[in-house]
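Here you get one chain, nothing else, as structure tokens; it is the form predicted on its own.
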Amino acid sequence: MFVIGERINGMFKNVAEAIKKKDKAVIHDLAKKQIAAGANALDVNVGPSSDNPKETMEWLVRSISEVTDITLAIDTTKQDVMEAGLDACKAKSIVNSVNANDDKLKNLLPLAKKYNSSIIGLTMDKSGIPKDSEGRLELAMKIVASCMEHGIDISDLYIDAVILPVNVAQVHVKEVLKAIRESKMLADPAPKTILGLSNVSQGSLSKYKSLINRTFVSMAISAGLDAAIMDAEDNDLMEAAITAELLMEKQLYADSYIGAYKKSRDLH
């Protein structure tokens, strides 16, 4: 699975305060220790308390590439910020994220044929997030759509069916895991598919909240995920992962499996 570590956000209070006092070291060791554990990818995102986003964005951006050149999911809602973050990328980047609203298909897909990005692209508009399976394939449908429309490859575009959390959406898990399997049938090639993990266990105790994304995370890989947006410094939850695209076939048995797993991708 195509791990996208979450860390980098400023929504946690060590990437704000490194944000105002412009600390560099707090986010290269933020850097270094998701890769270290297995992401593949790291996802960047302000947060709330910057004054100038735009400029907080191409610092961090900056700051990351510093250490790294590994793939880096600009995420944010605002045009601009988006594509400072997209020019400051050194390697491939992400689109994180474009909503099936007309405004940001058009604002944001120009952008990513632009610099070459990926898409994560989340079944949701104006009327906010289906409730249903169906709705959010036909949300899925529109991207898909559009994605073409701008010439840009469907094998760059993940899907993301927005999990909501399960203490106030419980009913919206199933949902979410057949809108899964069917965004394959959507087109040929398929587009990928992701979630923002963490999101369902939000809300939920603490000591319960590892639990819910792993068994989680478990679930939506057996119903053909193919990436995540996650916790990459979760041991339990990185294990639990390898352990169901093993059970899927999507790894090749051994008894030392999970070493095996992550010596393959330290070789990529």
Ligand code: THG
Second form
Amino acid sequence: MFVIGERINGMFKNVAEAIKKKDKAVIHDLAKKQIAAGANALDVNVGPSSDNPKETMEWLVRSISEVTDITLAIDTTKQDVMEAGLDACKAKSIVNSVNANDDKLKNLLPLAKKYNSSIIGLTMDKSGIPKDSEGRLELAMKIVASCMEHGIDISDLYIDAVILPVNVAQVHVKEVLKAIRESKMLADPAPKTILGLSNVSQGSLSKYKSLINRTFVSMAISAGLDAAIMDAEDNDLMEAAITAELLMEKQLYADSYIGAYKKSRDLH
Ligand code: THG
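Now that we've seen the form predicted on its own, could you pull up the form predicted together with the ligand?
After this comes the whole thing, all chains and molecules, with the earlier chain placed first.
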């Protein structure tokens, strides 16, 4: 699975503080640790309370690029913040994200093309997140069609069916799994699929969060999930994902498959 580390996000207290104090060492450390744990890319989000989101995004991206040239997912809903992040990123980038609103598609897809970025397309629009898989697929189809119109390869598109916290939106979970399965039929080659995995356990008891995350990642991988924004430093979660991919025949079986996987990626 393509793992995007979730930790460089201003919703976390230590990141919010590092942003306030312009403390690069915290950001360097978070980047290095997530990569050492197996992240293939890093999500970058200034968080909900940034006064200067544009400058903060530039600062975060520049700080990260001092220690790695790994792919960065620029995580913002604001167009000027997105452009600032993409422009500051010298490595490969991912637009995280567009939704199915006409104005978002019209403004952000050309930006993705200009910066040669992959795109995460959320199955939501002005009326919110549809409750069932059919509604999600309709919006996914709209995003696929719009990418085609903009000359974007569908293999560069990740459809995000948007998982919500199970404690308040339990009925959504199986609809998301169904949407993952069915979004593979929207085009040939199919779009990839992604989730912000930890959303599912937000608000649940701390002692169960990791268990909920790793159970859900296994289910989502069996539904065809290709990528996740998740906690790469949760080793149980990473091993559950590797094992689910093994069982889905995404990797060749070997008795010591965890060790083989980590060795192949130079992880410990
Ligand atoms: N889709 C896409 N991008 C996304 C999301 C998505 N980006 C943001 C988010 N959702 C994914 N990132 C996180 C990061 C942390 C948590 C959830 C999603 C999280 N944190 C713990 C909590 O809130 O309980 C711990 C917070 C803390 O320790 O302070 O759950 O869906 N494309």
